[in-house]
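One chain is shown next in structure tokens, namely the form predicted on its own.
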Amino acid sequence: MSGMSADPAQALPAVMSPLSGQMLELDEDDDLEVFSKDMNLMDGSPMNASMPTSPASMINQYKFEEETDAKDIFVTVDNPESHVTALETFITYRVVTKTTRSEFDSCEYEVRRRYQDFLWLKERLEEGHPTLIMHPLPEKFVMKGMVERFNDDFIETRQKALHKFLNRVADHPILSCHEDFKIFLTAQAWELTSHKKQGPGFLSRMGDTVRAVAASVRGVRNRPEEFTAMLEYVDSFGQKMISLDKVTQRIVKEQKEYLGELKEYGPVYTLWSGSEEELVEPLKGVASCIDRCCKATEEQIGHLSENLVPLLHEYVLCTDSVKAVLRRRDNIQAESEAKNDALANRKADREALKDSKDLGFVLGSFLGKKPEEAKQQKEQRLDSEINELKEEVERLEDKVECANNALKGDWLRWQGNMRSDIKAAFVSTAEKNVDYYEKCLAVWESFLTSQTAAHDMESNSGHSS
């Protein structure tokens, strides 16, 4: 249930990290990206001291608290299809929507979307709500060493990431009501293409970029302490994720190397048994145990690769998203402060003009202009600028207040989702670890039992003879 919000009552130390391998950016098409595989949240039940105390049974009793709010929109991303044209190769995904919302003309929709469409949606949502925390999309990167561009694992990974992105948007009380989200879910491909062309043009986007850069250069003077604390938290959170991911990546790598050696190890015992008549059964038994441990190790590696590692990288990207939101909030405040400064300067100019005898007015009198008339014209111009700046300052102050309130509310939502996801991943990993070691333990205990019984039988037969 990747889109489910969780109760944020329980705090959890921040931990997670980015993929440690080198990355190679592909410049062919935006549909290539890699994103760690999504994970499925677990269900269990609260632990009770009177229940069985074996590790596996204790973990199985663990249950996460989930929100019971009724959902009115359900989105599924599945059924990927490959498309090959003369210019490019890309993947589209089926997006199925079921909803009871009145603003939708139907209760069910089915469309196909490619990665570029998801990217467009994310950009439009960020433009409309710059201080709401957006769940990350898969990256437009691929790990070095990947053999096939569109292998099954890669496509499945991308599909799960896109599914989680849409469901986090669908679960959001504000983002899910955005008109572009509705269009994304309902419009056919040609309709969506037409709608995209109606968006802001290149020059408009360039102007927004220039203003954002200017605001970031100016910086913000009086950032509220709560947002400074958010930034410090996210920085610390990101560092913990980086450390944790490096260790997890190393564990997966070492386990794969161990598995490779284990697979070479078992056949040695099988070959050996062919030349040792007295040790045939024990040697074959060891080979069988090793083979069963190999299978358990493969499952363990698969679980880490498909659940824990992907989640770590997902929240690395989430950390970057939160930092981007904080920067946009700072830019809004910086723009407001700049307008306030401009207004203060104009007011100072207006006050200085009252008592000044500007040389320019005197010189203007030689050109046939009356000094008082020129002064009055300048006062009128300054008054007009002051009034315009006042209106702009009021508008920006309202914008800052709305941005702050939006971010504060979404911060709690993000933390709740993050803590729920991390708890689920860690408990799932703990359960899988216990299951792995219990399987291996049972394999070798079975071997020891059989060998002990065989030894006892030999001893008894020896005594009787």
Second form
Amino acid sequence: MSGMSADPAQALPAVMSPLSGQMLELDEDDDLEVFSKDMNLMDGSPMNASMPTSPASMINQYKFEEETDAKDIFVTVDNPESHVTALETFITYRVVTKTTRSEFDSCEYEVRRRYQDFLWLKERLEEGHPTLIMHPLPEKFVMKGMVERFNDDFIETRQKALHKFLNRVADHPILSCHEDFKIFLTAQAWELTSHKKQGPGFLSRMGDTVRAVAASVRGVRNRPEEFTAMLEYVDSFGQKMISLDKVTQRIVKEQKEYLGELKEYGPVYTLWSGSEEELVEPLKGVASCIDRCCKATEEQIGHLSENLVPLLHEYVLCTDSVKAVLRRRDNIQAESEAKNDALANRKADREALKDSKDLGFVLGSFLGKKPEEAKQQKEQRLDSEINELKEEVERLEDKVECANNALKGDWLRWQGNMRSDIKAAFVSTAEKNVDYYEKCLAVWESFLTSQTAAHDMESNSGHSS
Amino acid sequence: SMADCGSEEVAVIGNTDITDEESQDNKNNMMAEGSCLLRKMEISVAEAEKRTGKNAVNMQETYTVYLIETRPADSVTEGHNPVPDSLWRRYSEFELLRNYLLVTYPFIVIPPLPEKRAEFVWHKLSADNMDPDFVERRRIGLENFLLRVASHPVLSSDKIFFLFLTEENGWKEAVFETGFLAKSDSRLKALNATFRVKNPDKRFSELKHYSDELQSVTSQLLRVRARVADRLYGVYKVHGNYGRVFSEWSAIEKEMGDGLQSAGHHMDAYAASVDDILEEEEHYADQLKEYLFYAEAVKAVCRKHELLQYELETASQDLASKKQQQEELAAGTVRTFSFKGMTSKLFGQETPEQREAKLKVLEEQIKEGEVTVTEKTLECEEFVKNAWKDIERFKEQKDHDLREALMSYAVMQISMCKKGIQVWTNAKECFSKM
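Go ahead and give the structure of the form predicted together with the partner chain, now that the form predicted on its own is out.
Now the complete complex, all chains and molecules, led by this one.
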């Protein structure tokens, strides 16, 4: 797995200092294992030689799994509870935070949050960092015709997904420093509600949306090759995830049907043993083997449903997230290109003015203005517009540069996470399958041994029958 | 194995140096000895072939013939591999042989033939009689049948059986010449006996009950097993899709590409492995089927007992009633109803001469009846004795065979598990390298 990593023992640039001093304390923290499933994704690979960090572009200094020792914030999502009001029924989850970061007043927090709150957090983070890639939230609505919106499986799956989402934010060096993340983790319910209301006003958000739509309609002209490559990859990748998701769900379905038949199979051997004399033991033995294999099959199905299926589904959602990020980047570039166009137009107008080919002056002279005066006025107006535009263009070009860099850095981070997530899930599935077959093997081998032993005993003591 | 004659003693009966006459002599001697044929002769159903020809109603039909090979038991020695004698038989001839055996040895549990049409089929398996896998399994089943007969203490010395193995032409005529068709009991007669018999031997009643249960449970088992096989097939085959997607996916990945590609191959291997697994299981199913059909053969023996018992009861009843008539006639009282009695009541008593005549007839009938009863009793006792002997033999064989079948089933499951462990361990390694 490639990626840039820094030796945590080396002092970090000033802005990142909250992480550095705390490391020794963390090693003694007994709670380390409790938090974040992501911990087992971090294989303890040896620290690479430190890479030079450029103070100017800390955005590129992303660390991956090797961050274990530098982790100073732990978040869990658990304990779903149902709330019934006159208007609605909803679930809240307990969010527990343990941290040593100095921007947090305390080192432990416990709050309750509902799905809507997670959604709000995601939107705020996206707004602040439109081209960073976030792990997706679980779906808002229930899919595939589930009747009971709040059945236990659904809640458990959602909870695990929310936990992962929050942890990925906490692990992200930039996102985890966002103010709204802190508020999400620490504010009491009423504080959060009032803070939510303070967000950018409706009109300003409308303005953003209009600009975004306009930009996407316009389309980006010169998208850099690497981002086109990303888009193509994500498209392809997304299709693969959808396929794998379908295949895995189909496997689960087939396994369940197999289990159903298997459950009817064992009892027939037991039934048979009722009519026999000498064959009672072997028949009952086979029945028992089949029943134990049934249990192993049930376990295997459970493991598949709780691990691989949700993981693949998450990555289907991931590709949508990444596509959205790429779109937002495109829009930012499109906006900048539009401004550049506007600037070019104004400059052209200014040039045209010099040649005094503008008939407007002729009209103006009809209205009593002196042509020279009108021309000067227009020149001044254009000049000021051009200056404004120049500033805008510079700002937007900076914005594009930042967005691109953020995305490039986060792209590698995302790929790294994806590889380790997928690898872990498939390795775990393969392990479970080996385990399943080993269990069944043991069952049948013990039957065979007991039968051979019984038979040997019988033939040694002479035939009876 | 299924054909077990007991001792390993083998007599040399023929080699390529003896004359035809001597060979025929040897064959006659072999039959006369009445010991297990299998000890002296290797029998196999070596091949199957398709033939076309005109059938009884002059229409073209395709059928399969099976090559039966026979060879003296110890003829294969160092450097000496004589060509076996062989002939072709079709399934209907096997059926004819079996029917002959059924009629000729009603006190024996006659080994069953493999099924005529494929039953208890799980969906991927063909139910077509011409399907090569079906033909192959039938070939094995037919060989099994011949070996069972050849190793039976009684059946193995049957001449018609011997001719079946050795005389291609003229065999059918020989079978019909035995007149076995005439000896066979009509279905109606047998059914009637089953309903009306009053005191069948308790052991046979229990045995019949057991056979019913065995039939029921083995059919059920075969049905469920076929469904399980079907589902297992589905599970394995779906994994093939992983292979396809992994392969496509590996094309767009750099670090993960190799791991995905090789993992995909293992998924393909996994999906393919189920074909062999289920092929093996068919043999297990065939073993169960053999005993499903054996149960029917056992029932046939029970039915014969019921028939003989019924005939005995009927004969005894007839005798008893005749004796009663004699009594009444002698005493002058009419207790038994007879048409003659009624008419004589209506139209006047008989003359002493008439009475004498009647008594004489009755006496004759009674004598005959007593002979019949004695014969029938003997027949019944003989049957019970012989049949029960074979049934004990059958029970031992059944217990042994089914126990082995169950163990071989366990061996199959173990093999399947080991394959699974192998594949997924390999896959895990590939995934770990991603």
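Residue numbers count along the first chain shown, from 1. Definition used throughout: the rigid core is the maximal C-alpha set that superposes within 1.5 Å between two forms. Worth saying up front: this structure is predicted, and the values here are computed from it rather than measured.
Once the core of the two forms is superposed, the Cα of residue 450 has moved 2.8 Å between the two forms.
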